[in-house]
Amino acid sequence: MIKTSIRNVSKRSVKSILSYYSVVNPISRVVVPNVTKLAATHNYSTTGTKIQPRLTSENYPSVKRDPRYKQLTNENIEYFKTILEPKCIIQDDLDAFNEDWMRKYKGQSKLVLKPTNTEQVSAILKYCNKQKLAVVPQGGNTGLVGGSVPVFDEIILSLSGMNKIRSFDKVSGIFKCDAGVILENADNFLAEHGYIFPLDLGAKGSCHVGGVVATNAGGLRLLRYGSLHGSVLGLEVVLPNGEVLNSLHSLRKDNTGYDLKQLFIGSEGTIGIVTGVSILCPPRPSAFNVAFLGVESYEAVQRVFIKAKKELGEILSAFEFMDLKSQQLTKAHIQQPAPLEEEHSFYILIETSGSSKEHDDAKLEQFLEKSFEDGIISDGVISQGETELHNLWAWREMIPESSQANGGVYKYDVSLPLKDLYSLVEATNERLTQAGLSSETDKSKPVISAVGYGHVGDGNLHLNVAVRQYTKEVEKCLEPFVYEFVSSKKGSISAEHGLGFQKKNYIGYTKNAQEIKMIKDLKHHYDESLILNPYKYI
C-alpha cells in the first residue's frame, strides 16, 4: 500500500512516491463547485436540505425594536430618490439581503440603498441620522455572526454598487479601491501586476474589501502576511452624521497623532462605513506547493507545526488542520474521493510559497522525508500543478458549506492557545451527547456532530456544530458553554468572524469591563443617534 510504502521509503525516494501518488490518486480529477459563487447566490447546497429562516425577531424575542428609530414613509424614500438613481433603489424581492448566508437571521427590511460613490452615501447617512432612521451596512453579505444582515427594519445600504479600483503604485505595491470591490477581483487586478492582496479567504468570490476590513478578517494567510491591521494604510470612512472621514493614505511611517483608521478596522459599521481601502500588498509568489497530510493525533499536529516553522521557514504560508468528522462531512457533501486512502484521525494543509520552485520543492521535499521518518506524519499528497493546488484547498474551503448541508450550523469562531485549540471540540460533542442532542445516525436528534479545523499559524479554531435543524434547546446547550470554556483558557470569543448580532451579549467574557466601557463610549461620541447597524456589537 501507499502508506506502508510512505512510511519505509529511503530519502532519496519520498519525492517520487509522494508525485505518485498526486497522479494516481483521484484528487487529481475531482471538479469541486466555488464555495464562494454558491455562498453569493444563496445555493447552499445541492444534496442537503435547506432551513427555511425564521425572523430573528420571533427567534429572539426578548429583543425588542428601539422605538427612538422612526419608521420608513414614502416621503423618506421620495427624498433618497432624488439621490440615488431608480436602479438603485430596490424595495422587492430583498431575501437576499435579509438572509444572512447560514440561514440562521433574517431581517425585515423593506428598502436597500445601492450608492455608486462616496458623496452618495453621505448624503444618505446625513438624512438618516437627522430622522433617526437606523441603517445597516452590508457588503458581500458572508458574514457568520449575524452582523450584516437587519435584526428588524433598517435599511440596508449596500456597498456593492461601490465596485471601481482607484489607484495602483507597482513600485510600492500600495492599492487603493472602493469597499465594494470583491476579494477576488482586487487579487485577479494585483495578479495580473505580480502583487497579490494580504488576505486569502473561503468566501473570496463574493465578500468585499470594504466589509474583510470592518469586520477584521483573519483568513488562510495571515500566518505569512499579518492582520490587516498592519497592511492596511488608509481608509475613506463616512460618519453617522454623513461627515467624510478622508484617511486614505499611502505612508507606510506617519507618526503624527492618534492612528485613526484603527478604531474602524474591526468596528462592523457601528461608527462608519468604509467606503475606500488603501492596503499595501506584496509582491506575488512564482512557485507554490500544497501538501495535504495525514497524523493521528492533535499532538502530532503541534509537532508538524513546530517542524514546519523550523524548516519550511521564510515560504510557509499557510498551515490548515482538520479533524476527521469535517473530512467524512466534506467527503460526503461534494461526493467525491478523498485526498488520501485511508482515514486519519487529523490532517493538515500546508502551503509554500515563494521565488524559486527549485529552491521550494527541495525544501517541502527534505521536510516530509524527516517527517515520515520521525513517524509523526502517516500519510501524504502533494499537490501537481494548479488545478491539484486547487483541489487539495477545496478540501479545507468546503467544510463550512458542508458542515451545514444538512439542515445548518452554529458556527464559533475562537482564538485559543495552540495546546487547548482542540479541547474545545472534545468538550463540546461531550456535552451535546450529555445532554442527549447528539448522533450521527438518529435522524430524531437536532445535532449531527461538532467539528474542528482552522489556522494553527494564528491560534485559530472553528468550531462548527453541524445541525440538522436550529433549536433553542441546542442553542442553549451550546452558549454560554463555548464562551466559558474560551474565557477558562484565557481565549477570545471572535478570533476573526467579529461580534454581530450573535456574540453582543458573551463580550465580557473577552473584554474586562473597563474595555468594554471605553468601546461604548466611542460609538456613542461617533454615533450619538446610535443609528448604524443598531442591537449588534456592543
Ligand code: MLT
Given for the second form:
Amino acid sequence: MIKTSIRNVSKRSVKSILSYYSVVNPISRVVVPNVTKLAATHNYSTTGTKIQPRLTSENYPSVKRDPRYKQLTNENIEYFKTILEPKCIIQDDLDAFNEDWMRKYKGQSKLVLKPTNTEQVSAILKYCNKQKLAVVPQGGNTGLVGGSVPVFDEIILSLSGMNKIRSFDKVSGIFKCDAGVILENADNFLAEHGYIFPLDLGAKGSCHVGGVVATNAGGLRLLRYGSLHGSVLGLEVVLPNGEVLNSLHSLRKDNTGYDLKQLFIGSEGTIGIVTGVSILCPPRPSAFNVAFLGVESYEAVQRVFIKAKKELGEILSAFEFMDLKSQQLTKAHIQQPAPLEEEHSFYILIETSGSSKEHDDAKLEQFLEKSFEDGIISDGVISQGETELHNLWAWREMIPESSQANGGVYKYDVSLPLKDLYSLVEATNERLTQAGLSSETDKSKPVISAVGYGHVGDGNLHLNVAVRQYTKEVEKCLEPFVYEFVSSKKGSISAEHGLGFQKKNYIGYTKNAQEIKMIKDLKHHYDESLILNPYKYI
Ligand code: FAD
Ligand code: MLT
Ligand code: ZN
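Structure of the form predicted together with the ligand, given the form predicted alone:
Zooming out: every chain and molecule, the one shown earlier first.
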C-alpha cells in the first residue's frame, strides 16, 4: 500500500495523484480483452474497418514474377502426397495464409504444406530445390514487413503442425521445442515449472517460437532479458537443399568455431527453415508491478528513464512510452475509460519484476514519489493484482491493432539515438500535413495521424502512420523520407520487425556496401537456387 506518510510537492494528496489502479479505475469499468490472444482470435468487441488487401503483384507492378521458378503442377501435388498426410496439404480457402496481419500484402499461393516433423520439411525442401519451386516459410503470420506471405505463387510451408515441446531441464532452464510451438503455449508450459520465456510480445497468442527466432523479435522485455542472439543456445535448421543442420545445443559457452545459429536468428526464412529451438529460460519472477504514468514532454520521458534505470535497478523489466495520439486511437478502438482521467502529452509504462513483492513495492513507490516531487511525472496509477496489470499493459499492447483499425497502417520500427527518437514522429506529421494528406477529422484525407510509441529502454521507436486506406501517394510521402531521416541520425531502419518485402530495397540506409555484399554472398551460398522466400530481404 502507499504509505500515509507520503507527501508530494504539488500540494495534492499523493493518493489522488498516484493511485492504485482500482482506485481510479474500478476493474468493472475496464474490461479489456486478454491481450495475449490479440492476434490469435480478434473475437472481442472493438471498432474497426476491415479493408480487403490488394494483391501485392498489382500494388507493386515493378516487382515481376521470376521465371526461373516453376509453376506448381498436379504432378508436384502428387509428390507431396507421398510425404504428407492429405490433411496437411491445403489447396482451398488460402486467404488466411496469403494475407498478412496488416492487410497490406496479399500473395496468390495455391498450396499450403503443413509438415509435422523435420524429416518431412527436409523432404519437401529437397524436392522444391530440385524442381525450382519457390517456398515461403510461415509461422504464426504475425510478421509486420510482408515477409511471411508469398508475393506471387510461392508454396507456403507452414510450421503450425510442428508444435511439440521436446524437453525441459528444470535445473538449467534449457527449453527445447519444435519451431511451430506458439509462444504463449511455451510460456505457459514454462510457468508451470517456475520459469519464463525470455521474450514477450503482443502477438504471443499467435506467433511461433520459430517465427520469433527467424525475425529476431525484440518485444517488451528485451531490456531485462536481452536479445534472442544471447538466449538462443541452439537451432535445428533445414537448409534449402533439404540437408538438416543439427545444431540444437544446450551449451552456454562453446567457442569451437563460428557460432552458426546466429546466422539464422533474424534471417527471416531466407537461408533455412528453423524446425527446432533450444533456448535458455530464466526463473519466473514472483512479483510483478506495472505503473502507468502521464508526463508532459518527451524530455520528461527521458528523465524518467534515466531515473528508473538508476533507482529501480535490477527490478526494472520494461520501460515503454506512448504518445497522446496513440492512446487516443486506442481509446477509440477499445472503447474503455483510459487509466488516467486527464490527457497527457506522453505516457510511460514501467514494469518491475523480482522475487519479493514487499521489496519491489517499496522501491517503486519511493521512485514514483521522488519523481512527483521532482515534477517530472504529472499523474500515475499502479496495478493492484494480475488483472489490473494485464489491463494496464493492454493500453500499450493494443496500439498496433488500434492504429490499424480505421483502414490500415504504415509501420516503421526504427532504432534511433534516444534524444532523437520522437523527432521522427513530429517530422512525419509535419510532412504529411504539408502534403495535404493528413487529417484526424476530414475523412477524404487518406492519413489520420502518425503516432509514436515503443521500447524506449532499447532505443526503439515505433512510428505508425494510421490511414483510412493504403495509397501510393502516402507511401511515396513516407518512403524513403523515413529511411533518410533514420540514416541521417545513424539509426537502423529496422530495430526488430526485419526487412521482409517492405524494406528489401532500403537495407542500404543502414548497412554499407561491404556488409550487403557479404549478406548476399551468404544467401547465394546457402540457397543456390534462391528458392527460399524470394523477392524479400536482400
Ligand atoms: P511469421 O510472421 O509467420 O514470419 C515472420 C518471418 O519469419 C517471415 O519472413 C517468415 O518467412 C519467417 N519464418 C517464420 N517461421 C519460420 C521458421 N520456422 N523458419 C524460418 N523462417 C521462418 N515483433 C517484435 O520484434 N516485437 C514486438 O513487440 C512485436 N509485437 C507484435 C505485436 C503484434 C500485435 C503483432 C501482430 C506483431 C508483433 N511483432 C513484434 C512482429 C512479429 O515479428 C512477431 O510477431 C514475430 O516475431 C513473428 O512470428 P511469427 O511466428 O508470426 O512469424
Ligand atoms: C510493438 O512493440 O507493439 C510491436 O513491435 C508491434 C508494433 O509495433 O506494431
Ligand atoms: Zn515492438
